[in-house]
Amino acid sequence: MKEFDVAIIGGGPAGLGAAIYSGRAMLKTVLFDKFGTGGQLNSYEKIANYPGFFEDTPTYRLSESLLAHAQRFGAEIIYDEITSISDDGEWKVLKGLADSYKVRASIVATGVRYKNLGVEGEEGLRGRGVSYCATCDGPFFVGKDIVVVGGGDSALQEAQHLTQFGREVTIIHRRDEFRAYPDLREMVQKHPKIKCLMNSTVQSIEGKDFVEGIIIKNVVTGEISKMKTDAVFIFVGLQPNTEFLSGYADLDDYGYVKTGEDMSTSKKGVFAAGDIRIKDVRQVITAVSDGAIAAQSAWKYMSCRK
């Protein structure tokens, strides 16, 4: 079984934000993900807003700036995913997939992933014109009419994209007002590509062998009407992947995990950073500071201990 001294588990911003200081710190550094390295930053297109990468940079740039650094001072990437952690004395054992690991301190950085709408044909449907990712399946619907669900940051972000591909854009949110910055919800409003639909839920989405068009409430009103359209895609909350915690570390009844401004969670030794936390603000930059409080206080834990 193979010892590190902290095991950093997500490849997001928030974990490589981890692995760069825990292994300036001359810790011996692991870090764990399911697939490949950037995390959330994998489902946009371009970033605007962290230090240093402006006009709308692509988003591989950052992430791969972080991986570079990070495995610069030293952390070792492992493409794995951790399904537990348990205690064993002065150790943390992590069970992984493909195989179990013994650590003296875990940073947990698993990020969020998007909610599902839980309607009728959004199951049925998913891949074949209902999707989560702008980024991923926009350039199959050009030309179409393309339905986005969904009133925040990320919904409306999205939209914006999408207009590069779909002949319209209409946006569906159940109250009479967007919840992003207003930066966003101008630009939404301004647009000539994209319609606002609000005090309106989706119902259910209709197709045989892909998204022929969804049912729609008014809230207000009760109305009910059908609407054609090729895609839906669907950006309703978040939701936070640390089932693999539940029963360990303590969470809130949202599944987020509770910390300290150190990062610290119930459990001594474990830390958590990025979204899955507790928090008001979820940006790449919030999550790198995270990353770099929680290795350092993996840092001051271990060193408490020698």
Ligand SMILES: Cc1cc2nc3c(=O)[nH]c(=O)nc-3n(C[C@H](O)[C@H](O)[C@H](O)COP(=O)(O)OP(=O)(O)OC[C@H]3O[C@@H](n4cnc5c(N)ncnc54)[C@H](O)[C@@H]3O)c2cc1C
Given for the second form:
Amino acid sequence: MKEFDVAIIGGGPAGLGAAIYSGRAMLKTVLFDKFGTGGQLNSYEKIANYPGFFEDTPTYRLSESLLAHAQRFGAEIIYDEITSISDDGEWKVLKGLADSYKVRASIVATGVRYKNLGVEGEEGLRGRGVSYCATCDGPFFVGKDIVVVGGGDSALQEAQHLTQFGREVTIIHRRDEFRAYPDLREMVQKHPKIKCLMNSTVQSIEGKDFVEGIIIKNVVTGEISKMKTDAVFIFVGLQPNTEFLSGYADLDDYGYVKTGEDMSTSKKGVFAAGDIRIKDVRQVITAVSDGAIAAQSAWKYMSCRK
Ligand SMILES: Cc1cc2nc3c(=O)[nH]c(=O)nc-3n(C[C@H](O)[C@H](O)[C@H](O)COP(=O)(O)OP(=O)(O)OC[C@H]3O[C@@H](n4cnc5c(N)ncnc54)[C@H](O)[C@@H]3O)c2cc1C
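Next block, the form predicted together with this ligand, ref. the form predicted alone:
And the full complex, kicking off with our chain again.
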């Protein structure tokens, strides 16, 4: 079994931030990701609020820089999905789909994914017009009618992105006001290609082989109506990727990891960083910073054991 000082699970901003600090502390560091590094940075095009990166800076540049920085300090990158962590004396054993690994400390930074809407037709039409990633699937819907479900920052940002492709983008939100930042709210109100349907929920998604339409309910009047659409993009909240920690480290009722200020979890030698933690601000800057703190704490934990 391959052995490392520190294993970082997840190669998004939190994991890469941790890898930079762990590598620089001369710890033998490995970073696992099940897909490729960058995490959620791969699902949108530009970032406007990361210090030093201006509005027209593509997110892939930030992602590439973080990876290059982590590798420069010696972090090894392994593409594997970690499915469990367990204790073996002073060691942690990480089981992945490809292999198993022995590590002295672990930093979990597996991020979040979008929640399902949980309506009829969603599962069956996933990948056939039902999507959770505008950057990945938007180009399939050039000149088509697109529905976006949700009312937060991501839903509005993604709706704007989808206007590049769609003939018209309709945002459906269950409340009478969006939760997103004011500049995004203003943008959708002014955008000539975006329509907003407030106080409405999607009851089901219809279509034989591909999405053909949706059934909508007005939550105020109770009125049910049908709308033709070619695609339904769903952004209705987040689900932490912590299933593999359940029963091992303490999570809250929604699956977010409980941590101290030093990013320690309820398990000695296991730290958590980024969007998977209970916290108020889930952004790149806070994820990277969590990663740095977690790596520093892992280093302290290991120093005390020597
Ligand atoms: C559409 C959209 C727009 C956004 N806009 C902004 C913005 O403008 N500014 C901003 O600051 N933030 C923005 N964010 C939020 C920001 O991207 C996140 O807060 C940040 O990416 C969180 O980083 P993370 O490392 O905690 O998690 P993630 O980025 O989610 O990375 C987690 C990584 O872990 C990997 N992983 C998961 N499970 C496993 C496993 N079991 N084994 C191995 N690997 C695993 C995943 O493949 C992924 O690469 C946006 C997010 C979205 C979706």
